[in-house]
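Take a look at this one chain, the form predicted alone, written out in structure tokens.
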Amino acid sequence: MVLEHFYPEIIIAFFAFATLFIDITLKKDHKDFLGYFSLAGIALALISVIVQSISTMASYSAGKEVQVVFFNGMIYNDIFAMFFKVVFLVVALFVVLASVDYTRKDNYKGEYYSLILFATFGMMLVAMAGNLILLFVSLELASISTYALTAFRKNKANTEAAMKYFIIGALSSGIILFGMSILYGVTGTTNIYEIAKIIPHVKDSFNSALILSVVLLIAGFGYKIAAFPFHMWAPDAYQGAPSTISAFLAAATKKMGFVAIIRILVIALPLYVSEWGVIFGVLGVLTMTVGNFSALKQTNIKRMLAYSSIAQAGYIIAAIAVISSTIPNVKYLAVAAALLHILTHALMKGGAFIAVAGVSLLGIGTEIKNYRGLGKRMPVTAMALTIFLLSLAGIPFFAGFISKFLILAATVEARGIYIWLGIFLVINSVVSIYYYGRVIKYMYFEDFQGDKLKEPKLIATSLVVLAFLVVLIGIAPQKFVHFSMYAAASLFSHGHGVVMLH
């Protein structure tokens, strides 16, 4: 039965919709029960993606048959997708969970947690896409949510924020599609397995149009994930937007791209994989240098958890460059490095801005000497949001580190002018230190007079349950590794041993 193989995004589909007509119902006084609704929706498909992820995961073991592709090709429904779509409904699963404290003065509530939910359900979409049409329109769904979301609150820094997201946005999909319509021109078809098999026949004739599609949909891709230089709307629109907002742009939205990225090119296009690897190779360590020394000047909380995502989006795209190695194998560790640290960035970014929200919900300022004292005054947010610090400074015993040495051995596995991908890796996480540091000692080592204040208890729940996650990867990471290395192979499949469905 195919259906059995959606029930996460049907689930994700029926609640974002009933969201909406029970809104209608109800009364203002009655509207967080949307948020609770919305969590037992995404709680449902989360239980189901696992499910199945631990289904194929053994069947794979086995040697059995694993039906994965449907409609000619057009859905992927691989580990790898899996894989995305756990990191997309756990992120989306705390961030409903705060929203119910973070949103209870708000208006609009209904639109709000439909708006997460069809965000999600674009992204889970873009996780299992196969074809070009079915990737950008997914793509696009996911996108203009998010437009929404950033502009909830309707005053003057949430419009600001959302006007330069959705302007840079629009201009990523432009360039996005464009790249997507020549690799169509030359190949005559949107199938990206396809793709792959006519690309051969056709390079020598057609290589000087298909080097321009690698190059636009890198760049398209680019601003998506906020890779240098195409990182500049990130500030101001974190900055913007709800703190809420901001985690899930952060922890989800971002990861988006990377599943685009990585499907495309290492699928699509590894006849070019020379070319693109020295991309993003130079694009890695670019991200991650200008991502770590604009966050060492930051004031404002916000814009320096934003500087910070653009770091960790270097770290990524360097693990991705690794891709490009000759050596056997390196390419499973790379790729496996690089869905790590994704799953890790999501679960430490998105509690740092989840516990933002949880601050300046009190009344407390998004600079960073607000944070004076925070330590006395908000212990259980200080306490995670310090876990959630050193571990995106990849200090031991934390996920952040576990991730980064994975990308770091993926470095020196692959050998020559890698290596330099993984030095600047180590030198900018070092860097790194300093700016995570500074807060840490606004909230334990700076006096502030002050009483202490009652910290919302879904944020904090939300904050408590992701520093256990962070945590426990960091001391007990088998599992996580596990399955992050059998999402690698699965992408490499290439069909084989699938069952397709027409």
Given for the second form:
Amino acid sequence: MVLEHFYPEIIIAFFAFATLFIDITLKKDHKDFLGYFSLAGIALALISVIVQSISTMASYSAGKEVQVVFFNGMIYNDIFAMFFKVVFLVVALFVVLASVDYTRKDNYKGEYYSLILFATFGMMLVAMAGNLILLFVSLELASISTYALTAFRKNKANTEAAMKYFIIGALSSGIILFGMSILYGVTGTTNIYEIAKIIPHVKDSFNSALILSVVLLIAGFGYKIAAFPFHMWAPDAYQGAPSTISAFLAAATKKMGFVAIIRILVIALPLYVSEWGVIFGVLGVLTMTVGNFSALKQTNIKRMLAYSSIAQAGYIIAAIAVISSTIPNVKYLAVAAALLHILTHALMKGGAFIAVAGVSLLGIGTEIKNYRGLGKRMPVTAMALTIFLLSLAGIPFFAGFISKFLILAATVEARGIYIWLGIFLVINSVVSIYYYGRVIKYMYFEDFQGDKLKEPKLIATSLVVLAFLVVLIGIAPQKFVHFSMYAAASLFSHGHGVVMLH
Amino acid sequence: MIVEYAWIIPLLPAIAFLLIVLFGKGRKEGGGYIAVSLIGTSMILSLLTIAEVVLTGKGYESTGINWLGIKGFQFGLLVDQLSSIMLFVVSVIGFVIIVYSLGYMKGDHDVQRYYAEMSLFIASMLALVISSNLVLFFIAWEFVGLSSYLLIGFWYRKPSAASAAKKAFLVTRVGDIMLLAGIIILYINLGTVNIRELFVLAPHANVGMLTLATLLIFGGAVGKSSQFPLHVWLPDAMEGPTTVSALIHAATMVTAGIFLVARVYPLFTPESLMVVAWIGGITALMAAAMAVVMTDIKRVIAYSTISHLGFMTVALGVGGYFAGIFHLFNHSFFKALLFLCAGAVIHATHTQDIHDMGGLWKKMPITGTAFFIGAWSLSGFPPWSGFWSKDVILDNVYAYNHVLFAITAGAVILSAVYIFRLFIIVFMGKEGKATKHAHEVSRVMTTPLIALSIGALFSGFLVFFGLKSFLMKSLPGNLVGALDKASAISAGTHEYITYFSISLVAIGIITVWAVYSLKIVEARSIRHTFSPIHTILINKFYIDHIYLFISKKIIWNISVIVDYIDEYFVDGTVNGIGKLSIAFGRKLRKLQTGVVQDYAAWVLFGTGIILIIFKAKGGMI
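Switching from the form predicted alone: structure of the form predicted in complex with its partner chain?
Entire complex below, previous chain first.
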């Protein structure tokens, strides 16, 4: 049966609709139930994705063939897709868990949770999409849901952030669509894997059209992944959005851009790898530099985290640039490193924003100077935030170190000019320690007279679990590295049922 | 079976450390019971583990965790015959001393910190003993050094304790750097840090490289095991509580250097072993000579420790693998015993100067007897444990080199001299100033003394129960054959050496008896006759002076120059870069106008720029 391969998606879609319907029947005081309800849905879906990926990896290593292509090439449910689905669902899980505390006094909870579920559903489809049209439609489903979520509280800051996010988003969607339409115009198909087969036989006169399409796709998705110079919306949107939604945007939605751009470029346009390799290299260095240096002087923690996530996206973009290396097997390492960093960044950045949500819930502002003495006032939150920040800075024994190390290893393995990417990565990491460390300094080493506060339970729970995961990956990364290696290998197997792990 | 759970052995004291740090504060005994119970459990587990290694006759190596997938960096455990012996010493003596501490440290206002640091020490020492690769070994080694530093400086308000801690840390650091360099050389050339893999690769490796690497590794042992010329820290380390001296600076940590040499023994080349042998011999003699003139009870025992570590080193150097480890095993019992007796004496008399003591045997019969047993065993007079191992060592040294044998034999006489001098002055004769109000210490302190006495008496008899063949299993087979062949040379002379060594010890004891008890010759007149020698000894061969000269005159001046460069040049550059970065950040911040039209303009501008990059790459547009 085909449907058994899509339990996670079916579960999420069902719970998304069900949340809306149950919302109608609930009294105003009982709306928190919706949070737990969607939490259950996400947990179920997450479990089934994990089961699915474990069993798929097991069949691969046993040499068995696995069905990957569904609906005439509309969907490619490979480990690469599953890896991203795990990332999206994990983020959604913790965001929803924290939201129960965070939105306790808000209205429109039904819409809030169902929009998160719809956005997650859209992102999962993007991860699997083997067809440009499905990809675009799911991208829009996810995007539009998050526009609405950004404006959720309807105050001035929310609305302005959502407006900016939406306008640049619409512009970029147009650019993406333009790029896709050129691709379709030249090849006559919207299937990514078919395009790959046709492009080598296309006449030379279409060459410039294809290059234009590559550029437009990079520019369009560059907005999603907040690459320089398409990143400007991100700090405004992350700062203005409710903090849990900032977590969702930075940790999950941004990663959707990566899955789409990696699949399209690697699968459909490998012929232009040297061209897009250069662009990614340049963009990666610019993005990480601009992100880190802009973060240095930020006074608002959400804005600082936004720039930090631009910088981290720069590291991932640099890893993608390494795919263009001609040394055998380096591209596997590059994709695996990018994927692992996507996972670890989702955990630590999601965690950091959730910590900010917890702090602002207790009436402490989002200015960094308000975090004075937080180590005494909110010990659990402060400790978890410290772990996330250290991990973001790439300190050993935390997850961020492992994935950054893999990216560095990939650039070194690729040799030649790629080593410069590694050098920039290291320099940028050094710069970043300053602004991450500053927050820690405020929390622990600045005097402050204030009462100990009661930390919101669910937020604290999600922080503890996330911090545990960050430390776990930092200490015992084998399983996770293995997963990302498999995901990378399955991407390059071009939809074949058998994967060779290098 | 049980051996697979060996990783729990160091984990339990580590948990004790955490628990005491977190919850020890409110308790009156400062978490002492937590330490006793967890370290006791860990001891039981190690005894079971050792029993399994003994019964199955096989070592165990875990597959290990491959951190970050770097080749050769498996962090795993190796429990073989050698580590079993060391495991036994560390866990049993560690437990006995923690129990003794319950009495000894009672009433100290900072006792929580004491138990936390002791637990940390035991945890890292146990991890060191059973690690299967040199990197994990080095990490544990550094933790051991750290906890030793913390414990020497336990009474950090005393300036002498604080500076002794610093001295120990700095001096052993010289050795640590060499050890790390040795490990790096091995890794670069052989591609692994796993001890057993190194054994397999070593016979095919470049001999010059191996000599260099093993000499550097031995440098680490010289620092940690307080060998000449890095022995200067150990006598000062006596500033810590006496229990710390007994555990760390007599029985376990200082023997870690010996253990290290034994651990990587198959890597050593004849050239590097020669250095090991001579350094050991010189240390044994020098330290024994200094021990004769010291007047501080703990310092006498400290120099004695250095001397006996020298015996172990010389044994390993001359190919006496078993002799060295056997002496390590015996020494740890009688030396821990002597230290704990010294602790009891200090506890009772509140002084460390031996001339203030005297006639203590009557007041403290259990302590006195225990000290006598320890002294007898240490002097190497039959039949107790020290005799057996010293005998094998002399045997092996004689087969190796006669000059070295003379040096070692000299150290043996002096051993008997200083330890019985100490015993006679402290426990016999007239009552001293500080003896009046002294009385026997409490049960919780005497019980460990009795337990260690049993060890000091009988541990040597293990040689009759196949200890040698057991230990030799931890070496590769071909090496065992070579070692046996070398020691077979001395087979004919064996008996004579034994008689010779017994008579040496007897001469030493009789001399001391004549001088200090019967007073046939006044000690003062001997001192007067040999006053130049006495001055040299009391000034510890001026080695401390030389180090002080080097550090104050030469290194200080270099430091001043380096500091100047650092302050004005390096710091200037670093701060300049920092300021520049922040200024750059401030400029970048201005790009962000907050106007959405500008953002859109940037998007289009960026798209255009990418197209231009393409053009520059030679794309056709």
